[in-house]
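In structure tokens, the next block holds one chain alone, the form predicted alone.
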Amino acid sequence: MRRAAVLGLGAHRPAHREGNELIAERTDSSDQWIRERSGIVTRGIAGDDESVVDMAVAAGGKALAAAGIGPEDVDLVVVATCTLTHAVPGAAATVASALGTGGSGAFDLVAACAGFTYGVGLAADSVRGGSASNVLVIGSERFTSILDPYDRGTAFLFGDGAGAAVVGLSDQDGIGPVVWSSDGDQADVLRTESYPPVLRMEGRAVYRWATTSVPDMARRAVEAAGLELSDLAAFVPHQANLRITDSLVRSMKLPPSVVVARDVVDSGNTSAASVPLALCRLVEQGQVRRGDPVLLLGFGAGLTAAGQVVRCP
């Protein structure tokens, strides 16, 4: 039986930081106000020469470097994105192509903040059925093309950047079951207006849906891969607002043992990038070890979220 794990991780952050001041002073707020309503005191705001293509392609170099393999030996690229602000082409084909994988297949995965752990599902389903022996999945957003930056109920919360892994073959199966779900009657509460795109939310409702509805799948999540929560080493939650992480974890009665992800704080909400790369961040940090089940959590716009444990690489 072919069994996959997740093979190795990459990660790309602007350079260019921008801090709570300039936002506050835009959107008649302040440093303090940002804070207690998010957690985030900084954020990436990618440079002209960091389109979406661009860092997708950043963080799958390193992913591809980090599992061993070349772009040769890719089968499969997903792009995960809400932020192309255009719908033909995507990304994928694009990304596929300046990485030198020859012609894999490719295409774009448009779940919002969920589109990480949807594509990984999607790849470990693909390499268990034989479809693929290595895919490359990137989670990759710049916010700043769809943002309207004098919005005071998104302008503080979002950032750019791009996270990746490489789901393969291994000897041992290192990906849970996926557990997903959808409620399209609240699909306008985060969306897109107008062309150029422009982001609205509608805070309040989208922060009811993730405190109510989304710790019973991330327990399902658990249960799916055979683990009890005490079981896991670290937790990943879509970094959305640093609120609704630590209402997630007082939902779900996690142990002080398990690492929670808050990378939001030095990052913002990147969407499909958030997941990969606060998982990246664990392991650069030391907080996670090989083979530690962490679980990773999606969720966001459609409403749509999906979640799965997956052993470190």
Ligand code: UT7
The other form holds:
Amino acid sequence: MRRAAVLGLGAHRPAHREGNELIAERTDSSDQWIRERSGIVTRGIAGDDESVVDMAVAAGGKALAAAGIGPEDVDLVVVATCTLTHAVPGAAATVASALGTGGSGAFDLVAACAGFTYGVGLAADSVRGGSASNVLVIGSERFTSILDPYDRGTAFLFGDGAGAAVVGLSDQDGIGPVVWSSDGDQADVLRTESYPPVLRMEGRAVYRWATTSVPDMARRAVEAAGLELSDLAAFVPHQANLRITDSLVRSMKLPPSVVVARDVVDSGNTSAASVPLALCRLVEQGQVRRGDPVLLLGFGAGLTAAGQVVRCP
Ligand code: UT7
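Same protein, different form: I have the form predicted alone, so give me the form predicted together with the ligand.
Following is the full complex, with the preceding chain placed first.
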């Protein structure tokens, strides 16, 4: 019987941070409006040497170091991203070469803000099924490549960064069954237009879907892991915006003992990178400990959603 667990985590946050003032000036908004509607105070902005690939390599390398394994031990690299400005080549093979995985498998996964949690689900099943012993799952996003800086609906919301996890063989099962869903009837509410791509969003529709459909997925993921909500040490939802997180917590009736990740305040919405970045922050701050059960929940464009309970590495 092969078992899978998260063995290590890594984060890359761009050094350059941007507050709300300049964005507010450009979009006829205000720091107060942005804070009230999204909770966001600052976000990371990638420099010229911080492409989707560069940031993925940085976060992936840290996750390998944290897991205590070398790049040659990696069988598969999965890069979840939706902010490449071209369709081919994907990022994963370049990331694998840069890390030195020696010709391992590599592919990109496009499930927007749910990309990382889809990736962890696939990685766990690959390890259990025997097609890989170590999978490096990375969420890496460079939103500044696809944002219209004058769009009032999106310019303030998104940021850049990358987060990664090594999913590998373990004595104890540390990854619960993945729960996933989609709603292609609402594909248009979060999409890119034109070439090069520019992000467009119908904010109210996304908000409605996230706050009405996603809470049930959270409950199902916890149930699938054979746990109750009160067994959780932490809840790490996709960092869409603080109002959505707070609404999820209310709808789920999450006990106050469960720590809730609120990394969006400092990082903005980093789509596929948001869940691993937020989880890393909880670990760095000592808010969760080794072995603690944490509910991960990704949701976003597609529309797509996926979640599972993982034990903290
Ligand atoms: O990964 C998934 C990511 N997506 C999300 O998390 C988006 C979810 N959606 C939301 O959080 C909200 O829809 C937003 C925060 C994006 C927008 O808030 P809203 O309350 O849905 O705004 P709205 O577009 O319905 O506009 C409400 C008011 C309007 O003014 P009036 O007509 O009521 O006077 C807008 O003109 O807010 C105004 N407004 C703004 N004011 C200042 C819209 N955008 C801005 C802005 N600054 N940036």
